[in-house]
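Okay, so here's just one chain, in structure tokens, the form predicted alone.
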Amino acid sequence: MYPTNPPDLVRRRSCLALAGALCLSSRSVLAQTRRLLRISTPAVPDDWHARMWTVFKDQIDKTLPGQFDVQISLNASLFKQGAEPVAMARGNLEMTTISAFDIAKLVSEFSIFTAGYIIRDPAHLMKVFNGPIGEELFKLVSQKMDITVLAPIYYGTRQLNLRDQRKVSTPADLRGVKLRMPGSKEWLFLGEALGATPTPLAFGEVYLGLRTGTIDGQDNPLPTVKSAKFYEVTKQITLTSHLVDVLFIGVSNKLWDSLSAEQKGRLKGAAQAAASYNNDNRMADETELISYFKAQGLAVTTPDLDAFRKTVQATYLQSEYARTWPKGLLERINATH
């Protein structure tokens, strides 16, 4: 009869136990070395600039395996729209998309990109921000906001979306229309320049506001109108094309400055891949959505764009905002081709 625990068996079990302990220890160390990378966006799940974050995460997991714990929060579930820069400064958030309007609160030079009819089209937008102008302005963002811009993304060309049908030819036709705008003074000024009565409202409250009549309309690119289902509670889209809108993928300097050169390169590459994914899909959508909204029963109209352009530009040039624009910047933007 053999002993219950022969020496060889005891040694084998001890080795297995030791191997298991080492494996658990390695996993624990790996978990501890993974950097938390929290991402907050107000985008709804079906929006391209929500989906692009999955592209970003996949790229990070592929190119920097095991180094980052990427956590994506949609629907402004982590931070309200506009609150992200403060959260990043406090160390409560690592990445987000920031609008020119949010940047302009702290970097006055950016207010030129909150004005209507400055950028001509998506191609012009990318040339401006991926060239010397963008490089100069992004340095100011880093200095004044402690945020490093990794890539510009095309948010879309903003159009008016109205709860009820009405004739809109010139800005005067929008008099009295309660037009939803985000709550910053730059957004509200744009609403005024368009001839409407700007009404601040968080993005997540827009659908209900349109349905109940708290607001008469909202402005967003057409893909957002679809993804947020605003077409269900509106009857008209007016193609003012008043703002070729941009967002910026930004990372907190607190995280950025702690990374190695390789990690920075991979992070920037992932952001650019996400931006390209967003841009390609949004531009494709915009060419198809007019027919879609007509099929949903919405009236799609085009106003007198020259009248809108002249009125809006004149309003801005006479305002305090134009005085903050760096000398010669408008001319440099216009000369970018």
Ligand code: KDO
The other form holds:
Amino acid sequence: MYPTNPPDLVRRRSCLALAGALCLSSRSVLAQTRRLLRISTPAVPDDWHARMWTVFKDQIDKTLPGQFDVQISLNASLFKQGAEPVAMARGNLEMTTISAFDIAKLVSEFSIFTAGYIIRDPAHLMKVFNGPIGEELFKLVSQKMDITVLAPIYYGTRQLNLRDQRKVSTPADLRGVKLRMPGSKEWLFLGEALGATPTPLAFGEVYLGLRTGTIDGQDNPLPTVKSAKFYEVTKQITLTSHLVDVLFIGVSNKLWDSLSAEQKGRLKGAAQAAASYNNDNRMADETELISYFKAQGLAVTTPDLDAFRKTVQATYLQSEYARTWPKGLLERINATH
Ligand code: KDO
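Moving on from the form predicted alone, please list the structure of the form predicted in complex with this ligand.
And the full complex, kicking off with our chain again.
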């Protein structure tokens, strides 16, 4: 039986149906207009340069509501370490953190930042990349890699981390040590310059490599030694401080060039907030972690830093890499205070 006032009910029903349809269509319009912003990194979830992406996403969701679908993939689960720039060029990825080593493969001017003992400390690093040197070099990255750098981040100062205890005073003491390095010739050269036998391995395989003994050691900043749990399978940290390392928050030009001025400003602001979060936490960690590792039973030693610095710098200056460094760049970096 129909209720007493069928025309009213019909009207009400059709109103509801219309509202539902409007709601559905505005949701699908929203889904269509939300830009996909995929982020891929090999970082483990507990590391600061993984957590910083949540800072980035939260800021984007707050300042540009409904405009971007930010998807964060950690542990190299979307693209393997080093494959990100190619994925960005193919339109399969929008954002990542790129290392100077990955950039140097395509922009040889960058190889100076893969050399040990060039950048003095985190403050020097930030001055170099947030000043005219950074500006000039980031233009080349955009031209040659189609990636816009939004912010440099401090990845930490790389230290030697060995499976067994061993006296390490000078590079000669590392002769024959199978030192894991990421798999590119620029990285392997750094291992060689330190006096070791470099062995290429992806970041995700380092823990097992240390546990099983296929490698004798690895190098990474202290916060990463902790977050990736390398301290569980190693017995010594030697504070070589051989590379004050940087990563760059980069966005594909495919996405960047299609954005409005407001969106660009918000993305940059979010990247800078993420960078500050990473930098502050990482620097605080670096000062505190030595006692943590000692408490875990690791020996923490300091080598003859002059001997390491001299050997590594001389090895680089005599190498094919130094020939690609733009004239005067080393002097400009040294003169940046
Ligand atoms: C590593 O593989 O040792 C390295 O530290 C190299 C960096 O450039 C960067 O890729 C980093 O791994 C990852 O982000 C994991 O922390």
